[in-house]
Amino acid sequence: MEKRLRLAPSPTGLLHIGTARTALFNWLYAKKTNGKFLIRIEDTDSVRSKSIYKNNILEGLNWLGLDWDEEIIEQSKRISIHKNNIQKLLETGAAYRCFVSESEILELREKQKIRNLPPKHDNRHRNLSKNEIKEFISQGRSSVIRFKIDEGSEIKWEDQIRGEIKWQGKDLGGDLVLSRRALGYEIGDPLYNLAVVVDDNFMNITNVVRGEDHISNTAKQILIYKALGFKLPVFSHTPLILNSEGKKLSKRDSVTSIDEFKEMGYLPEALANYMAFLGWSTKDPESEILSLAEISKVFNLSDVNKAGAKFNWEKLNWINAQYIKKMELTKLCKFIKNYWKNMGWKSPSKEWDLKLTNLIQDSMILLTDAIDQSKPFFSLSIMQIEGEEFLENNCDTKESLKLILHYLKEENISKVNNDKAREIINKISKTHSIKKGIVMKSLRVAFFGCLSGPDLIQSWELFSENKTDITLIKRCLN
């Protein structure tokens, strides 16, 4: 039997990393089993649902490489079908009209709070007669539709991740609301637990993979599945993503949306690779850099952990750096040139672009690192205190720079390549008895304003091609 899995996001916000990780686990299992990964947009909340969020979710999934197999289902276009199923539950006696007002519910909650009881509906309208219903309607009172939950029942299922899960009917908060309020004999807009069951059945979903915060919903939904005569899917509840304090990752942790990770300079392949390890691990501890195709071959829901997965920035950064190091040079150069363009920087040639990309590639952790690491080659670096002190406290530093300018002028060198750079440094060191390290550090201070930076020889070639090396050296002699 073909495995059919789905992601069912609500378009009420940007694509969150938790939703993206859920999508990833669904996608991986679908690929592992030669099944299908589907998308359903749960947009029945007309107030909060926005097309901009829907587009953001789909674009984010595409960016991560999580393609889907069939046409996207929009839940808002199926409301009449949801209502028909609610009507069936009314007709079979599995559901009923409840006219309890909002003020009456608040009064009930207040009494329960005083007695230190959990909030729970008292099901007071479960057995209304037809005449009583008619009387409430004639009074102009609106009603919700509630689903009857037998408090003596036990709901249990075999979870692919957590094994057997049991839930007592008495712990589900009383009879479940299936629809919003409506007047007369109308049925209001269906709510989540009803709509998700009807739509998963319609889409022939065989495996429901979602966060552990849905476990209580699953217990309620199983009862609805059975009442409607639908076949139950296999449920799997993934661990939550936690922050460094062991609490659920939230907006207060500053970065949670996929857009933010993208803007920070993370590669989609790296982020997807890392997310796969948030709650799951390969049996080969040496294999941490894996493509989605490679992960899908070894992924299994039964290997997903039950415990929450702590988000580790250091690990994500390490993985991202590995992907940057392995990236084909011309591809990385295209990414980097976009940053240069946004900064208003212009380069002398395509060859120069590739040389600079090659120079900084191994030291980059994020794509955005290209800005700071490229900046000295486009604009004058600020002289740091350590650079000034080095120039002032060593008698050979400025002499080294003077000699470099002399050789460039004497030999009429307009462009310094790697070989010529080494030749000049060695010549000054041997002929004038100046330590090679002093010559190189003096040049580094001239170029970068400090004693650290990328490979000096390759840097000099780039500065020379950009016709700024002589200007940078002269500023240290004024």
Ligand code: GLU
The other form holds:
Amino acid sequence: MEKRLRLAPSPTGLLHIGTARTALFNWLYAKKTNGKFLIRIEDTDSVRSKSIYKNNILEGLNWLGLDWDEEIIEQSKRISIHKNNIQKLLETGAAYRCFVSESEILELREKQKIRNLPPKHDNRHRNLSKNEIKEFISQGRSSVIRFKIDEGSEIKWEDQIRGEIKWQGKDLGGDLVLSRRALGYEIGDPLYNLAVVVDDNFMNITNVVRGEDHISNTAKQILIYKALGFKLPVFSHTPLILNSEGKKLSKRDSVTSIDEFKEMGYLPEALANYMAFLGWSTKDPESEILSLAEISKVFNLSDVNKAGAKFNWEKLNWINAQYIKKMELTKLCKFIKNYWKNMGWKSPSKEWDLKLTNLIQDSMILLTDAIDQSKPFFSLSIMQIEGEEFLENNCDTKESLKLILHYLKEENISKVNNDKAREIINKISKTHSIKKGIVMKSLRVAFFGCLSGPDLIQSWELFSENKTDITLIKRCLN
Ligand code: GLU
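Given the form predicted alone above, what does the protein look like in the form predicted together with glutamic acid (GLU)?
Below, the chain from earlier opens the complete complex, with every other chain and molecule after it.
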């Protein structure tokens, strides 16, 4: 039978790394089994649901390379169907009207707190007579619909990731609220646990893969599936993503939304590749740099770990750098030029752009590194103490720069390409018996204001084409 998986995000915030990783595992398993990956937007909370969040979630999934099959289902359009199912549960006696007010619930909670008991509903309206219901309604009391949970029941399922999971009915917090409050004989808006079961059944979902924080919901949902006579899907609960202290990754850990990763300069392929290894590993990984298509061939839910997955920035950075290194030059150049544009930097030619991209490609970890690394080629770098001290404390430093200027003038050289750069450095070193290292380091200080930076010869060619090399050398001689 075809496997059908889904992501069911609530559009109440930006696409979060946890949701993206859940999406990825669903997508990978659908691809692996030649099945379908679907999306359902759980937008029944009309106050918190926003279309900007829905768009952000869908765009984020697209950006990561996760496509979906079939039309997107919007849960809010199915409210009347959810209500029909609640009605069915009322009719079969699996659910009932509960008129207990908010203040009565608070009172119950207070009593439980005093006795150090966890919150649990006492099901006091489970067996109201028709007349009692009538009486409450005539008093103008609102009601929710509660689903009966048998205290003595044991709910068991075979989780694809965790193996057998058992849950006791008595630990589910009492009879479950299926709908919000409503007056009269109305049924209020359906809540998550009911809507999710009705919709997963409607969409013929065969495998529900979601975070481990949903385990107790699964126990409740299994009871609803049974009461409605629906076929149960196979459940899998993925491990949470943890920060370096072993706590659930949250906003405090500086980034959690996919947008933020994008802004920081991570490539979608790299982030997706890294996320796949967050909680999953192949039995025999040939390499850790794998495309989603490659991962989908070897992915299996049974290989996902049970323990929480620690977020490792170093590993993500390493993977990102690998993707940048192997990226086609023109593609990388496009990304980089966007940053230049935002900085208001103008370059002399398209060839120059490619040369500079090539020069910094191997030392970039994030795409945003292109800003700092290309900055010296657009604006005069600041002379640092390290650079100043080198020029002051070593023999022949300024002398070699003077000789370079003199040589350029004498020979009437307006453009220094790589060969010319090497030739000039060699010539000055030989003719004037100055160590080649001194000539090169002096030039480096002139160009970058310090002793580090990219390849000097290639840099000179770029500075020369940009017509800034002479200015940079001269600034050291004033
Ligand atoms: N809307 C729920 C959430 O975002 C869906 C959970 C589920 O996959 O059932 O957590």
